[in-house]
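Given next, in structure tokens, is a single chain: the form predicted alone.
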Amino acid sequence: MPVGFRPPAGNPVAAAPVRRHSARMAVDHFTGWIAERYDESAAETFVPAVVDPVVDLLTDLAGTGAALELGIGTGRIALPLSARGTSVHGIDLSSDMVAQLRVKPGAERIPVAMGDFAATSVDETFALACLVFNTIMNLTTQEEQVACFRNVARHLEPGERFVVEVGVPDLRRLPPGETARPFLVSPTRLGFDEYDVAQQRLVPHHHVLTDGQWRATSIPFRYVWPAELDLMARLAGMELEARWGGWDRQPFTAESRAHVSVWRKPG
């Protein structure tokens, strides 16, 4: 999820030591009603059939070590991962999203550092870092995405891994000359992706009928290609170890709509 808010005094969200060293001003797009209704709006991603394969793979990769989740949000992955016995720490920008995490059972075991995950540090190292559900695209410049890989490399123990789940840019489905395409049309929800191909910009526009009123959100992304991510990893001193078409480790092919990639820090 998102990235830099200062929590109220005494809030357990500040349990992890934090150093902030970002020159940019990160924007929190997950505030107010968006955070309050996030779990409901993304309910299909919280079901066991979706969550369990993610947690299975992350548990396997973390082994007996601790995990750092960038963009921890409301805890969709962090809470079940922690319940499996993995020590989980988080980084997130949105105090409203983390407030939703804090009311859930088991959240007291998960310290969260508030800040931009491209730059915010915690005073620990980890056996695993993860960035799931397209969250790498919340960093809207290539420079920020490169900085994220370098930040992760600083937090990884030698020989350990960084896992990213992100969609493959869907440009083949964009008609020539068009800049937008619908991805969801229903009586209560409308969704359109708007592309700027020259700048690798993607803005999903969501329109949701809530309590008899239509609410609109538009959150900017920067889409990124698998080979580009591999180069970012190399710049941070990491090498690609595996790339799958999903959390069940199915092969990544030209038809894959998303990928789960694992880079390893030399040990």
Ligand SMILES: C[S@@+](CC[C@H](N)C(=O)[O-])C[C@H]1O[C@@H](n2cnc3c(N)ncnc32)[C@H](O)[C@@H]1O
The other form holds:
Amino acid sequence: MPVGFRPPAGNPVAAAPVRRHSARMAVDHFTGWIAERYDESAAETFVPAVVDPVVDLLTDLAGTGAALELGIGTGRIALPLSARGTSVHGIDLSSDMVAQLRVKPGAERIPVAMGDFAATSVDETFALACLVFNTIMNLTTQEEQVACFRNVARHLEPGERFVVEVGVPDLRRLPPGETARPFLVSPTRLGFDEYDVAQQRLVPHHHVLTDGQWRATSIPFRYVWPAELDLMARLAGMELEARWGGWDRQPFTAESRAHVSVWRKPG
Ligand SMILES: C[S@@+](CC[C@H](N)C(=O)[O-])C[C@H]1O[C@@H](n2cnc3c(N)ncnc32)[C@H](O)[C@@H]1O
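Instead of the form predicted alone shown above, give the structure for the form predicted together with the named molecule, please.
Complete assembly follows, chain above in first position.
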């Protein structure tokens, strides 16, 4: 699977009003060199061929309204979305990731609330909320994923939408009795997904060779089924509007490795 910032004075992060709906402490896995090298290590996802279809669809869905990106990170999607004229707000746990966003041109237009997106709210409502690039799986319990849908629903105006991009669990490729599967093997990058199918847990282990040194990350995920997400949306008062096999709105089929799903808050 494809895989903390001290706000400077006057930064909109510091000013954004924030409320939390849970005492649970989420863990920040995107610290230090992981944040510093995020753009470089995910370089293939920053190219226009990948970013443009995402931004096209999100711009379409937001219309003239504002968008909230959960797990905004270094702004891979938020910056071009904002550059197209959509007002974008973000939530993120990692001050190191947001520090990377803050040094980029255009970031001054994007307020970010620091906290867990399953529990953090900002005092605004939005036409669109989005959670892309498998990031829903960073919530490692079903309870947290349900809480995330409920948190999003609180931020949406009636009739408005929540978009999630996430992989379809790859269990058909895991041979019986095995717990690990390679997803990336090259001289400079190795990736193995480690599964615990009883707990619905997945740990992608990434090993990257940079400057002659191997660096490893193992960020825990909870994989989640499309139908389970639909139920979470229903628990939060939303209904499925569309499910595509990708950002170009291609059909979602039995062979789709990922999906882009849109739930709508009735209005
Ligand atoms: C894989 S990165 C994606 C960043 C960006 N959306 C992109 O597409 O490049 C995941 C981001 O979500 C943030 N994140 C993960 N779990 C979170 C949580 N529970 N609450 C807030 N942010 C979280 C991480 O700090 C990181 O910035």
